[in-house]
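Just one chain follows, in the form predicted alone, and it is written as C-alpha cells.
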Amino acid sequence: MDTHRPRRSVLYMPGSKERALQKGKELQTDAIIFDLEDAVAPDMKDIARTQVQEALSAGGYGNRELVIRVNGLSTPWYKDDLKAAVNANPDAILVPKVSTSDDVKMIRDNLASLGAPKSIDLWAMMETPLAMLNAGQIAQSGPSDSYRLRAFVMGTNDLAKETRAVLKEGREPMLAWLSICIAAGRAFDIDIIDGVYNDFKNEQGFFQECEQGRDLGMDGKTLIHPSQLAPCNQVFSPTREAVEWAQKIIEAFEQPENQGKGAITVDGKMVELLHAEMAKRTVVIAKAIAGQTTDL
C-alpha cells in the first residue's frame, strides 16, 4: 500500500500552455496533472502532447508526483494521448469517465500493447452515474502487478452535469456519491482525491470544502489555480498535535508490558490496535510531507 506518498494538493496544468508547465516546477504542490483533456482545445491536442512529453523529459519537478490526464476511451484522441503519455513515462496516467471494471482492463491492455513500464500507475476519474453504481467493482480491479489503480479522482463538475444534481455550498446532493467512492477506495487501498472548487477567488468557500473533503475521508483535492495550494496543503496535513498524539500511541504499544494487547490506556484514554495503525500512517505521512517540502 502506497501510504507514504502525500496527495494533498493535485494541481491541473493545461498541456498546451508551456509557461504553466514550467511554472509547475516552482509550486508547492504534491502532484501535477498535465492535462490533455478538458483544458486543451481540439486544435491544440498535438501541441499539448509534444509539450508535455518535452516537459517531463526535461525534468526539474523534484518529488512532485507527475500525472498525465489523457482523453477518454471513446474519444478520437485517446490512442494518441496514451501513446504520448507512455513516451513521457509519468508516475501515473489519469483516464476520464472510467465507468466499469472492463474500462480498467482495456486501459491495462492498451498500455501493455504499447510496452509501457509496468510501474506506471492508473488514476481513474469517477464522474459518471455508471461509475457511481460500479464504484466497488472498479476499485476491486485496482490491485495489480502492473498498472495498479492507485487513485480515484472525483469529477464533480461532470458528475453534476450527468446527474443534473446542483453543485452548491455544502455539496449535499453529492455527499452520497462521494462517500460511496471513498468506501470503495478504502476497501482496496485506493486514494481518493476530491473534485475541483470552481470559484477560486472565494477563499472561505474553498477552505470549507477542503475541510469537508478531509472530514469525509479524502486524501487531497484537485486544484485549478496556484492560489489554492497553501490552504489545501494546510487542511490535508496532519496537525502537530495529531502527530504528537500519534507518536505517543505508537510508543505506548511498543512498550514491553503492552506487547500483544489489543487495547491500552494512554493519558487516561483507551486506545486500540486500530488506533495504532492509524497513528503509524499519520506519522509516515507527516514525515513524507516534511521531506517532500524540503526537496520540492
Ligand code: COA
Contents of the next structure:
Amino acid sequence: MDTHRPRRSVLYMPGSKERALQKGKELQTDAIIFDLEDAVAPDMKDIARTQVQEALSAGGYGNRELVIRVNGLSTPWYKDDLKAAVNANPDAILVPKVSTSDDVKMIRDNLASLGAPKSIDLWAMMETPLAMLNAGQIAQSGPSDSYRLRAFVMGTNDLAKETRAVLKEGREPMLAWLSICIAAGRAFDIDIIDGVYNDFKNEQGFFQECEQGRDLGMDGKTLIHPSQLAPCNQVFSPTREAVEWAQKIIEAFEQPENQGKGAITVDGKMVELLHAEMAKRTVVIAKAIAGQTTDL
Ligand code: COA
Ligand code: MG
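The form predicted together with this ligand, contrasted with the form predicted alone above:
Shown next: the complete complex, the earlier chain at its head.
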C-alpha cells in the first residue's frame, strides 16, 4: 500500500531560468518539474542541465516532490540528461514522448546501467498518437519494484501538434485521449496529471479547465506560471463539505447496527460500501494535503 502524495499542482520550471529555480522554493506547489526539454532552447541545454543539478544538490525545496524532465529517448541530449538527473537524485524522472511499453523497458534499463537508486520513480509524458493507442500497455508495464511508473503527464500541446486536433476551450477534440489515459492509469495505479493551459492570463478559462480535469478524474494539473497555483490547488482539494460528508459515511458504516450491511441510508441518501471506500480516500487525500501522512 502506498502513502498518498498530493499531486494537485505540478509546476514546470525551465532549467535555464535561474530565477525560476530559486523561486520554486517559496511557491505553494505540490511538485516541481525541472525542465530540460521543451522550455529550454537547444543552445541552453548544457547550462540548464548544470543549473538543475546544482539546484537539487543545494536543496531547500522542502517536501515538494522534485521531478526532472529529460529530453526524449531519440534526442542527442537524452543520455547526458539522464546521467545528470540520476546524479541529482530527484523523486522522479519524467521522460517525454513515451509511446510503447518497450520505451519504458529501455528507460528502466538505462537507469539500471547508470546505477540509479531504485527509489527514483518514472513519470511518462503521454503526448504522441502512438501513446494514445498503447496507453493500456504502457500502463501495464508500470507496476514494478524499481523505477515504478508513478504518473502520466498529459502533453496536450504535443498531442495537438501530432494529431492536428485543435486546442480550444472545453477541449472536445481531446476528451477521448484524456479519458483513455485516465482509464489506463487507474487500471494500474498510476496517477494522471493534466496538461498545461497556455493562456495563463485567462483566469476564468484556466479555472474551468482545472475543474474539467478534476471532473474527468485527473489527480492534478501541470502549470506554467505561479499565478496558476492557488486556483489549481483549490480545485483539486476536496472541499470541507466533501470531507465532512465522507466522515459521516465512514462513521455511519461503523455503527454497530450497520455492521455487515452493503447499503444504508445517510441523510436520506442511499450509500453503499463503495461510497465508504471513496469516502476513506477523500479523507486520506485531505489529510495528506494538510501534511499528515496516512496509508491509502
Ligand atoms: N516557475 C517559477 N517561477 C516562475 C515561473 C515558473 N514556471 N514562471 C514565472 N515565474 C516567476 C518569474 O521568475 C517572476 O519572478 P519574480 O517577479 O520574482 O522575478 C514571476 O514569476 C512573474 O513572472 P512573469 O513576469 O509574470 O512571467 P514571465 O513573463 O517572465 O514568463 C512564461 C512567462 C510563460 C515565459 C514563464 O512563466 C515560463 O517560462 N513558464 C514555464 C514554461 C515551461 O516550462 N514550459 C514547458 C512546459 S509546457
Ligand atoms: Mg511535449
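Please read all numbers here as calculations on a predicted model, not as lab measurements. Residue numbers count along the first chain shown, from 1. The term rigid core refers to the maximal set of C-alpha atoms that superpose within 1.5 Å between the two forms.
Superposed on the core, the two forms differ at residue 266: its CA moves 2 Å or more between these two forms.
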